[in-house]
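Next up: a single chain in structure tokens, the form predicted alone.
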Amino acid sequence: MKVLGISVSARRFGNTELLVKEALMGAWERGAEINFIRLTDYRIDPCEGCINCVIKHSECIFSDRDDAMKIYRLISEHDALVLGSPTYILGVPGILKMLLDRGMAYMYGIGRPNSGKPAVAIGVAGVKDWEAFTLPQMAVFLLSLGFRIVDQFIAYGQGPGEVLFDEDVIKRAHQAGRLIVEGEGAVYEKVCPSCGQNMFRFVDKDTVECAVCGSKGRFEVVDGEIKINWFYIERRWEDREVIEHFEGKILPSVPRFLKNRHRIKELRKKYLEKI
């Protein structure tokens, strides 16, 4: 098994990088071949929204401009992924979102070469309760590519390397790496049973929906404890659902736009002329 570790942090040998490498060491102990990269060592340009990758079933047509497709190819050459990210303003740094946006080619365009592969998400935050979107955003990145998340957690550390003082979190990272090679991974409790996230929204007075995958459950308070009884498990990120999304909702927009583009051109003239 080949396991790739990716640190999203701009800090070399900072808390994120150290925990990713600890997880890689756990995988290496179980016989895995390991590799590591820093995402900030690469150039990643914004997605231009052309959806050529979807229409043409290809990699991004701008793949020669930057390193985005190079990174995706590297990910696909491995059997598992350890993703580590710091927290910037409640969530992940923008570079990971930029890479995610360029990933439609690997969601649908060229197929899903990472489908079913195991992955670990390790988020790092400086202050507790200021990391609300970090794990959900990391989960979207991994799930959109077809990865199966076997473990995910947040560690806390501010100064570079301070996380090394927390023996429990070092052990957790090491065990996460072993899980990639050894087992099925975590069983989710008190969170969404499909994606393991705790980001919900009310769709009516007693029904909540997972914002990441769309699973639904009844919300109630029993003896002062919040409980969610899940009655619909969404498989948004499974191969069949992703393919259906693109083929049923995205691709049909192309002929519709081509049919209406001359009318749109006329209607938008006033914006071009006045502003």
Ligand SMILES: Cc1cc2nc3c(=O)[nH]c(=O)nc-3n(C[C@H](O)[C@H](O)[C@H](O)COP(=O)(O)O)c2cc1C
Contents of the next structure:
Amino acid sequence: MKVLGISVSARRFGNTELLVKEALMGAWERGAEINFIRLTDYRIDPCEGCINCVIKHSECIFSDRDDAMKIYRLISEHDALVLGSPTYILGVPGILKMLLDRGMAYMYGIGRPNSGKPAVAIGVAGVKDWEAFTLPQMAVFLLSLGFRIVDQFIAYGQGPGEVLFDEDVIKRAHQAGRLIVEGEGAVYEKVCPSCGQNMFRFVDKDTVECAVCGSKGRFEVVDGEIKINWFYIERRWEDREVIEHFEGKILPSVPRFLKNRHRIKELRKKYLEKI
Ligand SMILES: Cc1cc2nc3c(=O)[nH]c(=O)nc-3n(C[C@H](O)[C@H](O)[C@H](O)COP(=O)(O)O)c2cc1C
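Show the other one: the form predicted together with the named molecule, since we just had the form predicted alone.
Following is the full complex, with the preceding chain placed first.
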């Protein structure tokens, strides 16, 4: 089994990198071949929004401009992924979102080569409760590509290397690396019954929706405890649903746009002329 570790931090030998490497060591002990990269060593340009990857069932047509497709190819050559990200302003650094936006080729365009592969998400934050978006954003990256999350957690450390003082978190990272090889999972406390994440928004006064997968539940407080009674389970990130999304929602928007484009051109004129 080949396991790839990706650190989203630019800090060489910083907290994220150390924890990703600890997880890789756990995987290596169980016989895996391991590789490691820092995302910030690569150039990732923003998505141009052309959706050629979806329409033409291809990789990004700008693949020779930067390294985004190179990274997706590397991910796809491996059997499992350890993704580590620091928290920057409550969530992941922009470079991971930039890579994600360039990933529609690997969500649908060329197929789903990572479907069903195990992954671990390790988030790092400096201050407790200042990291709400980190794991959900990492989950969106992994789930949208088809990965199955076998473990996820946040480690706390401010200065580079400070996580090393936390023996429990080092053990957890090491164990996560073993889990990925053994194929077991679900050691983390799952909240959403569909995707396992724990970020919700109210869609009316007593209904919450999972921000990551769209499952819905009634929210109530019973004896001071929060309860969510799930009444709608959404499988947004399963292969069939992802494919249906692209084929039912995205592809039909192309002929619709082409039909309307002359009218749009007319309506757009005033914005081009005035500013
Ligand atoms: C630009 C920037 C923004 C940050 N924002 C947050 C934050 O919102 N919440 C938090 O807990 N830590 C925040 N941190 C702290 C980092 O998450 C923390 O130092 C972490 O250990 C960095 O991991 P690294 O050593 O792998 O780079 C921020 C750090 C930087 C540089």
